[in-house]
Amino acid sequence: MKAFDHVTAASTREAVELLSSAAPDGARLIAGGTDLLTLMKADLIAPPRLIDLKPASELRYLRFDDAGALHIGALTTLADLERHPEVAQRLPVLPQSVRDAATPQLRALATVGGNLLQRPRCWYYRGDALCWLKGGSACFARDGQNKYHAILDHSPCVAVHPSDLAPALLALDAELVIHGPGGARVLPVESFFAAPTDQERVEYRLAADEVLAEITVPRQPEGARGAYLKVMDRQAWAFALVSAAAQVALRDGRIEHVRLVLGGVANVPQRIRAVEDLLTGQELTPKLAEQAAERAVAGAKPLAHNAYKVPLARELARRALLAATGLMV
């Protein structure tokens, strides 16, 4: 790890000022550091300055407003989110999504902001190879060892997004409050995540002088219920091979509102609108859930070593939809 300066920021405004005064990519924010420090130790990034955001206590909160929206400060830890009784009662898909995200020790450190900004766990990216995502000319996983990689092809890179929280937030139509030199802007989670391109080889759209400050989850439709399911290659505390987040509201036995999001299948979480279009206005039955699950993987293009993800994603989609409507416990 290369030497770096360490400064602290006591507020969002101070953090923005410190980022703005640094050269492009000359500073990084650090909070829990559970991903950033591993990137630095592997020499994947070498910022000359780290800005410690932990003193900015204004960014650690969980509260519902009078309209029923949930506001989550970016420094809120995964453990805070997992253990909050009102969140568990009103938005159970959120604690479900983080309870196996890492060990209890890591969940006590890792922040929700950092969780959304973590980089892929692809072994070519994390290793010595100059892969496309690190500025090279080729994605070595595409024709190499790709057991854990994407089955939906949106980018030259086939690494998958590692966040468990991101699919759940997308299923809840969450928005992000981002602060920069020009003030605050609000961006839907769905727009914040984007497949890497030649121009932007990263999975999110956040400028070098901006701070992710808050996640806002709007009030959900009356009676909405959610479910998050995840399959790992060991029993607990591992990244998802595939995950599925569903949020469903019924009216008179028919689906009035539905969101289905798959994780572990592409560069970023995938909202499956074709399934939502199929189910809206319908009474969900086991047979219809099977049809919806087939539609969820209709565009899959597995690589040489990850075809198993197609039936896995199909089954998780089916089960998540049934669980969200109470047809499967």
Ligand SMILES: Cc1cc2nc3c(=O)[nH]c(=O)nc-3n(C[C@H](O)[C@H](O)[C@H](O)COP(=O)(O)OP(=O)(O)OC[C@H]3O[C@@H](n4cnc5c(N)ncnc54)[C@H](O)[C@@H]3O)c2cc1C
Given for the second form:
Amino acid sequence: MKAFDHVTAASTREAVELLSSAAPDGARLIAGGTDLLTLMKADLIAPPRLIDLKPASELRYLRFDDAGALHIGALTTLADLERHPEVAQRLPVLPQSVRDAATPQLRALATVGGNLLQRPRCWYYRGDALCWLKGGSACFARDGQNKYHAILDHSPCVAVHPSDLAPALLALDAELVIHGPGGARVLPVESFFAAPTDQERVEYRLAADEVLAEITVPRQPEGARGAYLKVMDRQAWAFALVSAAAQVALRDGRIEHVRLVLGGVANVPQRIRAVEDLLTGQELTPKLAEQAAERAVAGAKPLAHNAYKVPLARELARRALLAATGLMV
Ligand SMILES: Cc1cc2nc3c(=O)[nH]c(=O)nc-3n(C[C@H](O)[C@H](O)[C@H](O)COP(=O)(O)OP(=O)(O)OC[C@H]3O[C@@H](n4cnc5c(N)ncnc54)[C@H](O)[C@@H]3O)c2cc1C
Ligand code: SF4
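Could you present the same protein in the form predicted together with the named molecule, rather than the form predicted on its own shown above?
What follows is the whole complex; the chain from before opens it.
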């Protein structure tokens, strides 16, 4: 790891000031450090300065407002989110999404902000190869070892997004509050994530001098229930092979509101609007859940070694919809 200097930020404002006064690529924020330090140890990034955000305690909170929206400070840990009784009762999809993420020790350190900004786990990316995402000209996984990669093709890179929290936040229509030198902006989580492009070889849209301050989950439709399901290749300490987050509200037995989001299938979590269109206004039956799940994977184009993800995603979508509707536990 290359030498770097370390400064602390006691507030969001101070963090923005420190970031904006640094040279381009001159400084990076560090929160729990569970992803950033791994990237630095592997010499994938070498920021000359780390700005420690942890002293900015104003960024660690979880609270519901009078309108029923949940506000999550970016420094809230995954463990805080997992253990909050009111969140578990009102928005169960959130603790369900993080309870199998990493390990208890990592969840005690890892923050929700860092979780959304973590980089892909593709072995070529984490290794020495100069692949496309790191500025090279070719994606080595596309025709190489791609067992854990995307089945929906959106960019030259076929890595999948590793966050478990992100699909759940998309299913809840969450927004992000981002602070920069010009003030604060609010962005839907769905717009924050975007497939990498030639110009921006990264899975999120955040400027180098911006701080992710808050995740806001709006009040959900009356009676909405959620479910997050994750399949791993071992029982613990594993990223999702595929995950599915569903949030459903019924009125008079019919679906009034539905979100279905798949993780582990593309560069960024995928909200499946075709399923939402199919289900809205319908009574969910096991048969209709099967049709919806079929539709969820209709566009899948598996690579040489990951065709198994298609039936997995289909089945997870079916079960998540049924679980969120109370037809399956
Ligand atoms: C062994 C292992 C297993 C794991 N398994 C899973 C899993 O199953 N599911 C899952 O979802 N995750 C998993 N993770 C990833 C883990 O959840 C993330 O590493 C963690 O959430 C990152 O949070 P952090 O606070 O440590 O971020 P850091 O490592 O401190 O930062 C990550 C990135 O975010 C930036 N950053 C952090 N906070 C802010 C902010 N507020 N504003 C702007 N930029 C910011 C940093 O500059 C850096 O670029 C695993 C990690 C490990 C090491
Ligand atoms: S999938 Fe993405 S990260 Fe992996 S080798 Fe291809 S370009 Fe690199």
